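Coming up is one lone chain in structure tokens, specifically the form predicted alone.
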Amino acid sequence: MIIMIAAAAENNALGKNNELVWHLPNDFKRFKSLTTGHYIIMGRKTFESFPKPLPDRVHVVITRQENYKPEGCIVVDSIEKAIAVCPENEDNYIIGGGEIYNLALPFTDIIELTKVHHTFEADTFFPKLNKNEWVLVESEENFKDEKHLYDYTYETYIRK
């Protein structure tokens, strides 16, 4: 199963200068609980945005750089090869960035999207979902508080 997991703003913004443009601690906790113990597929820039590899996950990094070999990662040069190295009968997560989301969308079975209810200036965006291909099956509203500056909604989509 290929599951795309992302947080995107109302204008589909993901980030700017290889960083998120918001901070939602509960979304980080959700990301950790969903992806721990699984393969996570990402682009090189996303991998390099982490201070260190995420614990208890197998990192699959997609890059065109031939000699790129970060310790403890599986490195491939295409989304197809990234998916091929993942276990078939398990949940495997696409975690970004923008280019990888676009490449992975045709292979994706489920999308776990945190919709941040605000618009942001960004240089990386989540793909626009074709409502003829995806159905929203779960939605959970969350409201801003002292730790969360924006309202946000957890949305789960499955391919029709």
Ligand SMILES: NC(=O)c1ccc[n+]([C@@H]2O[C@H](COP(=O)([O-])OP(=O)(O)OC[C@H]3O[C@@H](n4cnc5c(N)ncnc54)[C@H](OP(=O)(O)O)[C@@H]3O)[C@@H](O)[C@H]2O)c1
The other form holds:
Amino acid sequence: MIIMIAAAAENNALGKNNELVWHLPNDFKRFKSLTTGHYIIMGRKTFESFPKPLPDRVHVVITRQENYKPEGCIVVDSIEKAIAVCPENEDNYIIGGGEIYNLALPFTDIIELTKVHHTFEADTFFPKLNKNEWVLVESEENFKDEKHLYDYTYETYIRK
Ligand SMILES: NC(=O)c1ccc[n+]([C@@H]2O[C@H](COP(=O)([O-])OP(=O)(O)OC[C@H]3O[C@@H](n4cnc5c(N)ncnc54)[C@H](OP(=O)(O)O)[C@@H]3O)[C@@H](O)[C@H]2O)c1
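Show the form predicted together with the ligand, please, because up to now only the form predicted alone has appeared in this conversation.
What follows is the whole complex; the chain from before opens it.
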């Protein structure tokens, strides 16, 4: 199973200057709880946006650079190879960023999308979903509070 996990704003913004543009601690917790113990597939830029590798997850990093060998990661040069190194009958997560979401969408079975109800200036965007291909099966609204500046909704889509 290939599961894409992302947080995107109303204008599909994902990030700017290789950083996220919001801080939603509950969404981080959800990301951690869903992905821990699993393979996570990411682009080289997303990998480099982390201060250090994420604990208890196998990192599969996609790059065109032949000599890119960060410690403890599996490095591949295509989305097909990234998927091929993951265990077949497990939940494997595509964690971004924008370039890799675009590449991985045709291979994705489920999308766990946190919709952030605000519009942000950004340089990286989540692909526009074709509503003929995806059905929304779960939606959980969350409201802003002292730790969360924006309302946000956890949306689960499955391929039709
Ligand atoms: N909101 C969210 O849920 C979320 C999640 C993840 C990331 N982000 C944000 O997204 C931004 C990063 O996304 P991004 O789109 O700039 O970069 P990215 O998708 O993380 O990585 C892009 C890199 O992947 C490699 N790549 C791309 N296509 C490839 C192909 N066809 N074959 C082989 N390698 C390929 C290239 O690496 P080389 O240049 O090394 O060849 C490319 O520079 C950051 O702002 C980050 O904070 C947001």
